[in-house]
Structures are given as structure tokens and as C-alpha cells.
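One chain comes next, on its own, written out as C-alpha cells in the form predicted on its own.
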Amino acid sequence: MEALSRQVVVAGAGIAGLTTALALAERGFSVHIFERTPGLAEVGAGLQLSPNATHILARLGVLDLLRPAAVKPEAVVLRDAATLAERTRFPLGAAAEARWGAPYLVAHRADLQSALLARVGRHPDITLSLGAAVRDVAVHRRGITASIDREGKVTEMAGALLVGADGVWSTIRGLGSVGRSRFSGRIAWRTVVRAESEAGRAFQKIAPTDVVTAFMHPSVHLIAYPVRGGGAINLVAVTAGEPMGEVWSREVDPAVLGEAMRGCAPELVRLAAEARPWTSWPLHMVEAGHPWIAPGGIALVGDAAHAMTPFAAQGAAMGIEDAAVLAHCVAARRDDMAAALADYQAARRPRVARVVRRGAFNHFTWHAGGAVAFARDRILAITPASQLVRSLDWLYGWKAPEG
């Protein structure tokens, strides 16, 4: 293999960026990530890494940096935030390893790219430049051509293929026809709180500290699991808001969600008042029919792609399986960039827009009132547990191709 067609070019050193070095690493081929910040800090909250996407970090060769800083949770729980009445739950732990190979995980972003980046260094094949943009590409005969910028200093890298893994504002996305992301309407509120804090011992009067709890409410919904290996709580609360810009967060007055939170119960209301700073997010989508790569030689992953709401909490997973789909389609087309690109949108495709449709269902359960509540509590009340373990398979069985 020519040194040109081993040579790929990743924009952004996030969780998709990251994996998607990795899994091209590994199939043989050389990785240059660039990073536009000049360093990688701690950001965002926690996440939930289901076994679609922990079999790719296993085989990796990532699940084992992170299972000290992550939790297995023991089920998932849907609560009423009005009367903090269980309406269901269905098993995680032990039985969802066994069931779909691999564990659903929950753990803190920034342990999660730890882990990734501890991966990343002991790569031999992988380069990593922080303060580095990719502002410009060529698509060319033999490949790409990336024009990185270093402090207004600009250098070019040729190469068989940019991968833009720049998130929801994405310059690689940017660099086509696509227009920019939609703003849903929605804020996500987020903050962690240590375990034996007043908060975190707030909540644990509450609910339990070892599962995944899903508080519903029509005007807000509030989702809180463990992190930091069990010293810590996440909590992610979702609202409607106003549009901020493109900006990733900012802090909030906290009576904001207060209000938002008028109807639920008076423990969840005092505790989102101790549960202080709340870091709101604002939540913005790219349209799934746009085209995610260019036959030359780009191809766009995680949220540059496909940026989605929250509600079926599939967003870091669809990231990591885009990086391990596009590996392979490249590995086994190496002399055929522009079919192996076209094999990897058509199998990405399908699968987000029915997880988008996945997180559109939950979004409307979880933000039910009056009668659609009380049939949702009804229906709920008499579904076994087994059956909503099964309407999963399709979500948490998936598996990457290997080779």
C-alpha cells in the first residue's frame, strides 16, 4: 500500500474523532488527528455507553481504561416527578451483559476520552496536534488535500481520506452545501454532584444511587445515574428554552429550571436548588438527509453527521459505531474510496434515523400529561419487564462487522 493511500486525516479529538483514529489504526492505516482547541478540558457531564457501543471500546482495547472510573447500573427506572411513583423498570447489570455480549455502561465524558486518549498515545500509527484546524480541503484524484491551520500558521496534508469528527457546528460539514444545525427548542441541564454532598445525599433520599432514573413530567423530564466509579451523581434535566448561539453551554440562573419544575415533587424541586452550578446546553440537530460524505474522500461521523436529541441516549454510541462501520467499509474497499464511503452511508443511515425515531417515542412518553400520561402509567403498569428488554434488541444487540 502506497504511504498516501495509508494516510488519514481526522478533525476533531472528541469521542467519535477518537475512535474513528483508533479503528483505522488498527486496520493498518496511518491517522493524523487535529484539534482545534489548544487543549482537551474536562467538559460536558455524564453519558450512557450502552453495549453497542462498549463491544467497539472492548475490542478496541478502551473498555478496560474506563471500567475503573465507570458504573455498571443495575436497571433503568421510569418515576412519576409529581409523586416519585415507580411506573417500571427493566434489568441492566449482569442480565444485559449476558443478554446482548457486552455492558451497559455509565460513566463521566471526560473519563470516557481519557480512556480513548490513553489508547491514542500507545498507537504507533496515531498522531494527535492540539490548536490545530482543518480550515480547507481539496478532493483530488489521488485523495485529499487538508489545509491546517497552527496559530494563522497554514500547512497542508495530503491523504486518502478526511474524516470530520468537528461535532454539531462541524467545518467539514460546513465545507459543502449543508447549512448549519437546528436548534430543537430544547435546554439540557447538567451538573454532577458528589455523592456525599448535601445534593448528592438529597437525592439518595430519593432514589437509589446503582440504576439509571428517569423522572417524568410533562414540562420537564430528569435523568440521574452514577459516574466517577459511584462518587458522583450526573444529572441531566431536559426543557423547552430559547436558542443561545452556537455556543456549547452556559451558565444559567437556576430559577429558570425552578420554574420549569413547578408540579414536580417538592424533593426534586429543593434538590435542582442545591444541585448548584447547572450548566445549561443547548440542544441542536442536524438533519439526518444531508449527504455525509463526499465520494472523493470525506466522510463525516458522530454529531457532524447526525447530531440528535438526547431522549434515547444514543448519542456518544452512534458516534462510536459510525467510527467502526466506516473502518471497515474503508479496510475492505482500500482501492475504491468513493464506494467504500458510499457503503458507509448507506449502512449508517438507516440505523440513526430509526434511533432519532427511537428518542422522538421517549420524548413523547416521558413528557406525557393528563390522559396520554395515565394511559402510558397504565400500559407501563402491565408490560412485563421481559418485553421491553426485547423491544431493545434491536438497539443494544447491534454488532460492528469485523474484518
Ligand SMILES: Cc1cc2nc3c(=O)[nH]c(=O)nc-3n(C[C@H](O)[C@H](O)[C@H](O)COP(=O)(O)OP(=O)(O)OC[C@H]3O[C@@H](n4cnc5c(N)ncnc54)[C@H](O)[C@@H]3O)c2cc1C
Second form
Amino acid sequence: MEALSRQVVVAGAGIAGLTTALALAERGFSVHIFERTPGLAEVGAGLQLSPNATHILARLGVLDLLRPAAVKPEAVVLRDAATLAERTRFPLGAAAEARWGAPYLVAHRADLQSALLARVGRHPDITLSLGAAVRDVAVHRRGITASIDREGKVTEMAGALLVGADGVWSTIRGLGSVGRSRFSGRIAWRTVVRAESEAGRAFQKIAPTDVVTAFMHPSVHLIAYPVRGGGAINLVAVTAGEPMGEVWSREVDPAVLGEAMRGCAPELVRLAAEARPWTSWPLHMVEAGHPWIAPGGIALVGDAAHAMTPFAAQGAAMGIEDAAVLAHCVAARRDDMAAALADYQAARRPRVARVVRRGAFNHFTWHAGGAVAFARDRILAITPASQLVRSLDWLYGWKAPEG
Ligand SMILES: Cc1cc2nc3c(=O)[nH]c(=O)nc-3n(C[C@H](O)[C@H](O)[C@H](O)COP(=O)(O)OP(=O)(O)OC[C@H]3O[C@@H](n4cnc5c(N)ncnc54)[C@H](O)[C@@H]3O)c2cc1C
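Next, report the structure of the form predicted together with the named molecule; the form predicted on its own has already been given.
After this comes the whole thing, all chains and molecules, with the earlier chain placed first.
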């Protein structure tokens, strides 16, 4: 019984699942991660990792493994996509690390996942099974039994807790018949170009590569920043678009993006044509108001709980925060899982909701046109950088509970 109360099953080996496994194992739990895919391929593109997430990665011994592949940008710079004029500059670099106690980094998702996997592989209390999907779960008065499907062969695993870290189209969330994901009406276009490629050199003539640059335009915004230790540049454009079903990404014709970029500076339009392959990512959201827990022993983390649009660059960061808070709550109330999970949900939902609102605000301002864009630019011109920095203390200065 004692051993069972320490056993946790995690569904999904993405950023949220791997971080949750590490955070729980650090607190004495024995964790078995089941990942549906047979191999963890290089899925995704760049991620901005703000100090609220990197301080957790540091505590879990992951940050040092990530650093060689990550870049610490000097600033976030907002530019008008039509004129390329700089509208404001939000300082990061050493100043951000000193203010918020951890670095603001940019990295490829695959490099973060590799760093997490390296740490997981060294942990004696974590087992990772690939090609094993969690298909079903029975909730008992104390604990759960998960059904694991390996190419049609189903086995069971009992534990005190099942963590659904299985992404935006979560099976675990679906078992509770709550909170379906919905298409946001937006498509993200992503590509990573080598700094030394033609497209990489074309970008360097438009903007410096030691910062995160956001180009703003009513029909598109384009974010660019270095990844892979500075050897590559991550480009993400967001436009309106049509739903594509439950697919993460698909290679697409850059001419469609070129159409959405009409009115942007010719240098940017040419860059979009030269950079390839572009993949499109339909942006799906999961309303965070549905239950994230079942008192008997299920908790959702990451996109499974609250997939959000990426306009605050916080989706993965919120999954990392979820992991730290869930582990804290479960360890603090080892003999009362229902109360621990209620604490977790109560702690996380208001913060995630605030982040979602911030993302919507960013989208509104970046896509503004006419008089609203004029007012935005005026306000940005007279707002001191120190005030912009202070306005994000609540987000970047957040610290996960210790112990
Ligand atoms: C364009 C774009 C830009 C972004 N930029 C940023 C950014 O700058 N900063 C940031 O913090 N976030 C960003 N995000 C968000 C971030 O990528 C996601 O929030 C994050 O990767 C989600 O991680 P996850 O672990 O919750 O889910 P996922 O990465 O989807 O992982 C889920 C895992 O579960 C597995 N799985 C699914 N079903 C099962 C099952 N039944 N059993 C077992 N395994 C299963 C899947 O195979 C997968 O490996 C961005 C997203 C997009 C689309």
C-alpha cells in the first residue's frame, strides 16, 4: 500500500509530462511515464522560456543541460512590419536575469525536450516507456488504474495519481468528457532557417539576431529569434486561417503566407518566400475553466489542461509551472490526494487565466491598424522601458513554491 501511494503514472513525454515526472521524483515519488509515440522525434520549433519557467528548470537540474543550445536574447523589440521602424524595446539579457532571478532564454523545443530526457534518464525513480498510450483509467476510492496500450496489447498499472500531460487533444481530459479543444481561427506558420543560409543572411539585413523581434501588421505578426546556440533563426508568423483537424503541423505553400503579408516591407515578404520549409500549426485552445482534476487521483497539466494561443509565449512555461505546483501540492498532502489536487487546481487556474488574457491583449495590439495602431505607437513611444519591465513582474517574477 505504501509503495502504491508513491506510484504516479504520467501520460505524455512532452515538456509538461517530463517536467512533472522530474518534479515528483525529486519529492520521493516513483514515476512511470508512458508516451504514445515510439520515438521522440524533433517536433516543434522555437520556444521563448521566461524566468518563471527557467528557475524551475534550474531547480530540477535541467537548465545547465539546456544552456549550450539556448540563447539569452538581449531584448524583445517591437517593429512595424510595413516600415521596419522600431516601436519599443523591452530589455532582457543580464538585466532580466538579475531582476527575476533566472534567465530569459530562447531555444528549440527539441533541445529542451532532450535536456529534460537526459535528466529523466539519470533519475533512478523515473521509468519512460515509448510506444505506450494511456487509453483508459479507472478511478478508485484511493488511487487509479490506468490501461496502457502497446500496439494493441493492453496492460494495467495502478498508482496514487494519473497525470494527463497528453497535449491539446488529450485522451485523459476526454475520459472526463469535459473541455474539448477549439480552433482559435489563427494559424501559426513556423520555420527554422540556418543563420548561414540565404534566408538567414536575408534576415540579418532586416534585424539583429541577438534579440527577439516582433513585426506587427494588421493581417500578420512575425516573431524571430535565435535558436540552436545562435546557429539558426526561428521564424513564426501568425495569420487568420481555416481549421485543419487534429494535426499538429503540416508543410504548406509559402505563397499563401506571402498573400497575408501584403503591405509588409518588401524585405520581409522576400524573406518569407526564401525561408522554407514552412509548416502550419492550427492554433487550438482548451478553455481553462473546465475541471483539471478528478478527486480520486487524476490531474491534467500543460496543454491538456489549458492549451492557449502563443501570443504571450507562455504555453510551455505554464506546463512547467503546473509541474512544479502539482508536485508541491501532492507532496504537501501525501495522505489526502483529493485535497492536494483541489489545492493544485485552485493555485493554477487564476494565473493561467491571466496569462491567456495577456496573450489576447498582445494579439490585439500587434494586429492593430489605423487609429488604434497610431495610438499604440504613441503610447509605446512615451512609455519608459522600466515601466514595461515592471508591468511583467507578476509573470516573469513568479516563483514556484519550494519544499
Ligand atoms: C507557434 C507556437 C509557438 C509557441 N511558442 C511558445 C513559446 O515561445 N513559449 C512557450 O512557453 N510556449 C510556446 N508554445 C506552446 C508550447 O509549444 C506548448 O504549450 C507545449 O509544447 C505543450 O507541451 P505539453 O507537454 O503540454 O504537450 P505536448 O507537447 O503536446 O506533449 C504531449 C505528449 O503526449 C503524448 N500523448 C498524447 N496522447 C497520449 C496518450 N494517450 N498516452 C501517452 N502519451 C500521449 C504526445 O505524443 C506528446 O508527446 C508555442 C506553441 C505554438 C504552436
